[in-house]
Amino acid sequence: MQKILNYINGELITPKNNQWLDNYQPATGEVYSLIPDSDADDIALATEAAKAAFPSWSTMPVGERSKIMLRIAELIEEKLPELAKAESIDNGKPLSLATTVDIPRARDNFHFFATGIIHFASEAHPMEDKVVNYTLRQPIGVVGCISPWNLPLYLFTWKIAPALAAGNCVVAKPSEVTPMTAFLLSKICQEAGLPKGVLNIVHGLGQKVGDAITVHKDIKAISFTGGTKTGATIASKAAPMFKKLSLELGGKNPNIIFADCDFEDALTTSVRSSFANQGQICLCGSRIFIERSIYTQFCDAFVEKIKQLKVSFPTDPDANLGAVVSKPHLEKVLSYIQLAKEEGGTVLCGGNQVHLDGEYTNGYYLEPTVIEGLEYTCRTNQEEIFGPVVTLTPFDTEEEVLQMANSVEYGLAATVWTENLKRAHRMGQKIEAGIVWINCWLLRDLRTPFGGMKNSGVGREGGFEALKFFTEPKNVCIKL
């Protein structure tokens, strides 16, 4: 059976304790590879390698760093079919989604920051009496990057690329649930000529590897994407050590549909924004609010479209939804569907586990599920489910839907459908979310800041915001 290896100091190596974890294929429910069960000793080794590499990497001319990163982007493009297949097997998502979204975005992340660092500028502030201030932005040192399982290589590179571009060396932990493409990225970095120790990838459990990264005294910053509870734990340990923190956490996003929307566009896009990647995207709209005058029309049309979606094995070219990521996650989502029923909700479609034939009999499949009749304050409408489950709720006024949309502890993203320009601007201003899409969903310009409000996180990723996070600003004041 294939063993995934750690990538430390430019070499692929086994964990120091020689302990391993099972890696399950969601589509079949079977173990298909082994993951290092690494611990603090492996993090210590990786951190020493990063520290040793930092002086030369941080002072390397920006153009040379850029060339190496561009070569990594080229290799991701060359190996796109292999990476997409690995991502689909490891995560359970349709192969078509990994091919058209996940791996191209991983390529783009490296390309964007490889070129962005060339244009990264700082400020100058002239004063009177021949005094000038200018700002230096210098790399932090060794930084930790911890990424989730839902978009494995996509979000892994979203963190690593700006950190490397800014001149830092990285100790990174991919999710232990979906480690395969991070392992393949290790081989790409070797082929691209990335200097030893600049990037180190350590696999294993969050409570061992993630915790060791968080508390290591020589790791100066942490960039984490994942659950809000885990983010709070990281913050409680890293903040007293005065580490820089970027936390992109949970979401319970509203999708608000006004009667004056472009009905077909809102309908078609809402199907995608509800169930893309089995609903396992932090930006999915899991609470759909529909103006009462079109509620029945939209509800009927939406449910009809959902019933036509095909749940199938990831390599099925007709699959709209694949498997959810793991058996525990499947059980969690099913428990929320049961909770919704107990809270008075009516399941309009879905709600059941799907059992495929043959080798996929034991896979983790679930019908896309639509529920109505719930109070907006109930647990189903307040807690993050992170699966193929959405709720439908009617509203009468703009003020009412704002109250419902903003009632949750999260504030990551929102979608608004209206042809009224003034209303669109009002809603964009009043919705408590870091990202608001008007008449669209998941249109992402890599230059824009990405992140949430309230319990959805701290700080912003993306564009020059990411490069700023991974550098320390220093003011130099000179009297001429």
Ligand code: TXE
Given for the second form:
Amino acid sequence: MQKILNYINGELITPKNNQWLDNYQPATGEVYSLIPDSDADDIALATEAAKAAFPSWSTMPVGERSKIMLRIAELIEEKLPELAKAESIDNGKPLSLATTVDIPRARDNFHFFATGIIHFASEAHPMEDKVVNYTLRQPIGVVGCISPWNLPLYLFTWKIAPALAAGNCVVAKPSEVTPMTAFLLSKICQEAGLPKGVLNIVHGLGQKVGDAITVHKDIKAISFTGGTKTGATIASKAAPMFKKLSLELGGKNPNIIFADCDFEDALTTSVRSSFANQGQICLCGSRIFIERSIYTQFCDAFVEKIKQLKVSFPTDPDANLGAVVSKPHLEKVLSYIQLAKEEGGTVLCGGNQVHLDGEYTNGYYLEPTVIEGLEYTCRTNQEEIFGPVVTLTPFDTEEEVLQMANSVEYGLAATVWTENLKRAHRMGQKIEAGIVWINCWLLRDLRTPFGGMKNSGVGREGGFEALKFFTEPKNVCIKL
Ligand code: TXE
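With the form predicted on its own done, generate the form predicted together with the ligand in the same format.
Then the entire complex follows, led off by the chain already shown.
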């Protein structure tokens, strides 16, 4: 069986303890590869390698650093079909999605930050005659990047690329649930001539490898994307060590549909924003609020469209939804559907596990599920489910929907559908979320600040925000 290896000091190596974990293929429910069950010893090794690589990587002319990163982007592009296939096998998502979204975005992340760093600048503050302050933005040193399973290579590279571009050396951990494309990226880095030790990828469990990254005294900053509880654990350990922290956590995003919207556009985009990637995107709009005057019309048309979605094995070119990522996750989502029923919800469509034929009978498939009739305050409407489940709730006024939208502990993203310009601006200002889409969803410009407020996180990624996070600003004051 194929063994995934750690990438430490430029070499692909086994974990020191020679322990391995099973890696499941969600489409079939079968184990198809093994991943290192690494621990603090491997993190120590990786951190030593990163420290040794730092002096030359951080002082390398920016143009040269950029060239190596552009080469990585080119190789991701060249190997797109292979990477997309690997991502789809590892995660269960439709191959078409991995081919058009995940891997192109991983390439773009490297390309974007490789070129972005060339344009990165800092401030000067002239004070009075003959005194000037200027800000140096220096790389931090060794930084840790920990990423989740829903958009594996996409989110892994979203952290690594700015960290490297800014001149840091990295110790990174992909999710143990979806390690394969990070492993393939290590081979790409070797081929691209990334100097040894600059990027180290250590595989294994969060409580061991992730924790070892969090508490290692020489890892000075942590960039994490994942669950809110895990974010809290990391913060509780890293904050007393005064590490810089960037936390991108969960969401429970509202999708608000006013009666004056472009109905067709709101409808078709809401199908995507509800169920893309099996609903496993932190930006998915899982709470759909619909103005009462169009509630029935929208519900009927929406449910009609959802019933036509095809749940199938990931390589089926017609698959709209593939498998969810793991058995425990499938069970978690099913338990929330049960909870919704207990809380008085009516399942308008879906609600069940799907059993495909042949080699896919044990895969983790779920029907896209639409539920109505729930209080906005109930657990189903307050807790992150992170699967193909949405709720529909009517509203009467702008004030009422704002109150319902903002009632959750999360504040990541929101979508608003209206043709009324003033209302669009009002909603944009009043919704408690780091990202507000008006008459669109998931339109991403990589320069914009990305992240959430409230329990959805701390700090922002994207563009110069990420480069600022991965550098230490130092004020130099000179009296001439
Ligand atoms: O995430 P975890 P899980 C949400 C979603 C999901 C829930 C749990 O609701 O159902 O989180 O998912 C590493 N110290 N999101 O369990 O555990 C872990 O190995 C350091 C939202 O998969 O947070 C993995 O690499 N690291 C989300 C990463 O953290 C630790 C995407 C994320 O795993 C650790 C995914 C520890 N103690 C899940 N424990 C989003 N916002 O996009 C785990 N890890």
